[in-house]
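The form predicted on its own is given below as one chain in structure tokens.
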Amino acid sequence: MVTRRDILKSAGAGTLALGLSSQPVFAAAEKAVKMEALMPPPKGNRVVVCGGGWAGLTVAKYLRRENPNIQVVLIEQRPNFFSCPISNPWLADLVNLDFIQYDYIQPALKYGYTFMNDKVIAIERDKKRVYTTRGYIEYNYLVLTPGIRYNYAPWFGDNKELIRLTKMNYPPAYIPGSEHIALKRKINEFEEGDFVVTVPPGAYRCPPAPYERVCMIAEVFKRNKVKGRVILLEPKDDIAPKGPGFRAAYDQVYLGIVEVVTKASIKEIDPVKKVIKTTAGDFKFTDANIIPPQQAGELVWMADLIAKDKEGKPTGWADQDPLTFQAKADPHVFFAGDVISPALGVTYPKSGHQANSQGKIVAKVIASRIAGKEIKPGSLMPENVCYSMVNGTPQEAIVINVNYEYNEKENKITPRPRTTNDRSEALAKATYEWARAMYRDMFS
């Protein structure tokens, strides 16, 4: 948990970065510690949601629907919403920017919650306070939905310069914003050579996304008649999930354009010489989309709510009850979306649909507690639907649907997946219908 002393250090470091003298540094730090409340103290029903992605937007809306008397505050540092789901088809110009970009003002006005376009700089759980750059907000319940952060340490240790060079020159485009725009420009400007896409080890945001992205990059190369290949470096023994569907697309739609290398765990990356050394060999590339390992977003670390393994080392993901999504260490904090840890034998996929589904459960659990009621753990289970575009001409997609069952006697969660690997135009149409329905659910 971040303390006032940590805020003091953070404020001082931030001012030092501006090159000011020590006197203004301490003055700024003191101001940060004593910053004023942005709202009056809550009267027992304020929920602060930190993070305005698929999960955060859903929690904010459904809390208000569950109980209009709950005061909901949504804090997000980005001024507008940019969706990672459907961003791969956008890279290949199959949809326009308006299809994946929305404003935060409309849903806040419609559902009656407060939207704050601000950055969270500290969390004091003992005082139930969230600090932003403008002041602090007190809460009764806190929901953390910050998504992911990149973790380049397994490749570069603490070499910040190599991390900076890799991130800037070969943007992952897994966090919404400039990275997606930069990647799209790189793909459209690519003329010849080898374009490498890496699949992260361990858990990461949207398991099928790198494979879909390979299809969409190959679609652009095919359209532009690029003399080159898209090389997929897969650390696992084979592509998963939806492996047969992606393999068929690579072999039939993009034959000669896509090359898949399995068992290719990355050992070393040289962003200057453009070489990636893996357990399957070394690969020199012309350009790349280097997607690094990932962890829970910064706010979970800030709140000191990261799970630990048997040796006491951080796992990188939030430590939550897998049925209620409540933080194990704090009954007043909940999580939803990409940040959560595997538990009870299941790893929930870090996808948009899953985040939306979890957000509805969190909203119902919190609203019930405010009303003095408890929902039986396991009576509400999330679900997942994930479409992947695998062809652009004509547009064709594949899909996986997953339901989850909780066995109370065995205290175990079992996923029930149903995969359609046969690509079709009907599934492409269903992809967009699904996306429109999800956007309506969050924004309209």
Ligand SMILES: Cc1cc2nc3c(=O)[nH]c(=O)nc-3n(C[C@H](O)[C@H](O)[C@H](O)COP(=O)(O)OP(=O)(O)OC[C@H]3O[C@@H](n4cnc5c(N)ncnc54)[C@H](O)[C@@H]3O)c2cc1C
Second form
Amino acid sequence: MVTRRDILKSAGAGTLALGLSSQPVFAAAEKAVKMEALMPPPKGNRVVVCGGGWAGLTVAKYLRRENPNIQVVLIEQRPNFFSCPISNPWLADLVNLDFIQYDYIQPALKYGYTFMNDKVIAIERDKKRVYTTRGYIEYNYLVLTPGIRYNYAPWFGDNKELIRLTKMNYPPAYIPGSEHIALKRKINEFEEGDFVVTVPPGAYRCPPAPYERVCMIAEVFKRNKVKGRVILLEPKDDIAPKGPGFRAAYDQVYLGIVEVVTKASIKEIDPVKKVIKTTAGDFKFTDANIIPPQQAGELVWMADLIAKDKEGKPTGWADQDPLTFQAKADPHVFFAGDVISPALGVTYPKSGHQANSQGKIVAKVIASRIAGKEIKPGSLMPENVCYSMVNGTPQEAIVINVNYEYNEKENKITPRPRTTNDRSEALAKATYEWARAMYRDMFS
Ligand SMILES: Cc1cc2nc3c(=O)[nH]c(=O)nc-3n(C[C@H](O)[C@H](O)[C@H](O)COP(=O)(O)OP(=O)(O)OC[C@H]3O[C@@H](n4cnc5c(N)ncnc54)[C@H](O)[C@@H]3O)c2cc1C
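Mind pulling up the form predicted in complex with the named molecule next to the form predicted on its own we just looked at?
Next comes the full complex, this chain leading.
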């Protein structure tokens, strides 16, 4: 667990390394990590939700719906919400920014929770306290919904300079913010050559998103009559999910623009010479969207609630009860969204729809517990729907729907996927209807 003391210690260590007196920095850090309570101690039940993305917004709203007496505080570091879903069509100007950007004030006022625009910097589970840059808040229940963090270590080890150069020059645009805007500018300004998109190894946010992004970049190149190719470097044996649907789009809509290279695990990246060495050969690129491996967001590490493998090494993802999403090590902490680990034989896709669906379950489980009741494990299961835009003119999409069944006897979860790989304009319309419904659910 990262505590306030650890933060102060690391601030001091930094100063000593510079050969300066540690005193001023300790004083500055003391000031930065205030001990002031941001709210009086909870009178009734207070749930603090850390991370206002797809999962956190849903937990906050549905907790208040379940029981308006629960005091809910949502802490989010960003001033406004930018949606990763539909950000790929936005890259190709199929929607405008208003469609994917929302304010945090309206839902907080409407559903009666407190929105705090602040960064969580420490968690003390023994004291049931969350520290932000401005002070601390006490909780009865804590929900950690920070999404993902990038993990360049499998590619670069601890080489911070290589990581910095790669991230800055080839932003992943997998966490909302400046990176998406930078990527949009890059693809619109691209004149000629090879634009590489990498698919991360291991579990990562929205498995089909890199393939959809390739279509949308190719759409911009086609529209701008760019003499260039989009090269997709896929570490797996083939692209999946929705592989046939994406393949058909690459071969029919973007023929000659998109090239897929499979079994291309990255061995080395030289961000200066612009070369990626893979198990399928070396690729020199003009520009790139380098999407790195991923892990659960920082807050789960801070709370010391990362799952461990058989050898005791961190898996990178939260250690949750597979059916209630409660932290295995702490009955007062819950997770939802991209942070969670595979469960009972199934790897839930890290998607906005899943995060929303899990958020509703977590809200019910916590509200029931507060009411002194327990929900039957497995009676509430998440679901997933994921559309991908594979053509911009006319707009056409493909889709996968997945339901999950829990078998109590075998203690196993079985996914039931249904994929439509035949792209259509009707599915493009359904994509936007889905997104509108999700934004309505979280914001209005
Ligand atoms: C390009 C792309 C396309 C996608 N398309 C789809 C799609 O079509 N359909 C779909 O269902 N999913 C899609 N996804 C996946 C979807 O975006 C994620 O699965 C979803 O955002 C996960 O929700 P979350 O709440 O776990 O994380 P997030 O939505 O990322 O929310 C986490 C929040 O926590 C905040 N946070 C983190 N640390 C702190 C801290 N210390 N203090 C305060 N706040 C903090 C972050 O700022 C962030 O707002 C796509 C993703 C990408 C990248």
